[in-house]
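Below sits a lone chain in structure tokens, taken as the form predicted alone.
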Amino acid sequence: MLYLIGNWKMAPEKGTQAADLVKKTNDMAKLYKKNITTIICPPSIFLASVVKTAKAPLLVGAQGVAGSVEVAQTGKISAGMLKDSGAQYVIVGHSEMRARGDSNTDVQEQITRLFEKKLIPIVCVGEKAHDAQGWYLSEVKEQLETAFGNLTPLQAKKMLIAYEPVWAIGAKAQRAATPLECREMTIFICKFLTDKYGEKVAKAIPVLYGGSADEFNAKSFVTEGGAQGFLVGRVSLDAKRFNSLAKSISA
């Protein structure tokens, strides 16, 4: 089973647009349910309404969570609020969140809060630069060590990991990442998990690709890159393209 997670980021602007997108994604999720688990993560302001509109097998997640239960955090959202809104998954450690200041320790605290409320973390890891000496592996290992540092094997098995090569994402991307570079990292992540928890637990944790995947290159990241799914941004906001991506990896 592959995972296809749509991170809507700060879009769409209107609730009517969000409702329409959910309905179209519902249809897609039903069409490919035998091979793909589809999850959408809308902005928090739409979360409750999206949960009401979403129909099985489509699942709903959130884009972030506060790492503390301290009430005096203007603009933050607690794990309890997300749980009450109907979310099942939550993205943590996204490269955009890390760029705004979230540290590895912040991510660890966020994961702790999510497990307290029985929510499933989608933890993002990835290097800022892909150097020839291989130091980027140390950067990802440090992120993994902190994220999984306090987790039991049972908790770890519930996690999803999304590998984000930061240097290959967005307008400032140096270049596109290749499926072989993705495979190197999926193997590296799997080895880390195997060393920490054993092979059985490691195999139970899906490693997704969180780079610039689309309907044209997604299949190669599965067959050649070892990705067990995708965390995608802008493509998930276009129902036709999102459907085409799902079709490409479902075949």
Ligand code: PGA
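Based on the form predicted alone presented above, generate the structure block for the form predicted together with the named molecule.
The text that comes after this line covers the one chain and nothing more.
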């Protein structure tokens, strides 16, 4: 089973557009449900309405969560609120959140809050720059070590990991990673998980790719890159292209 996660980020602007996008993505999710689990992560303001509109097999997640339950956090959203809105998954550790100040320890605390409310974390890891000597591996290792630090094998098995090299994400991306670069990291992550939890648990944790994934490059990330799915930004906002991406990996 492959995972296709749409990270809508701060879009679309209107609730009517969000409703339209849910319907179209829902049709897509039905079409490819045999091989692909589709999850959409809208902005929190649309979460409740998206949950209402979304029908099986489409699943709904959220973007980010507060790391502490302290009420005095203007602008933050708690795991309890996300649960109450009907979210099942939550993206944490995204580089755009890390750039706004989320540290590895913050991500660890957020994961703890999510498990307290039986929400599934989609944890993003990825290096800021890709040096020829491979020092970026230690950056990703540190992210993994803190994210999984306190987790039992039973919790770890529920997680999803998205490898998202920062330099490959969004409109300012230099380029997408190559399938080979993705392959190196899926192996690295797999080794980390195997060392920590053993092969059986490691095999249960899907490692996705994210960063300029589209309908043209997706297939090779699966066949050559070892990706078990995608965390998709821009393309997930264009129902036609998102559908083409799903189609390309479903066969």
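Only residues modelled in both forms are compared. If you superpose the two forms and keep the largest set of C-alpha atoms that fall within 1.5 Å, you have the rigid core. Just so it is clear, the model here is predicted, and its values are computed rather than measured. Residue numbers count along the first chain shown, from 1.
Listed in sequence order, the runs of at least 3 residues with C-alpha movement of 2 Å or more between the two forms, after fitting the core, amount to a single one: 168-176.
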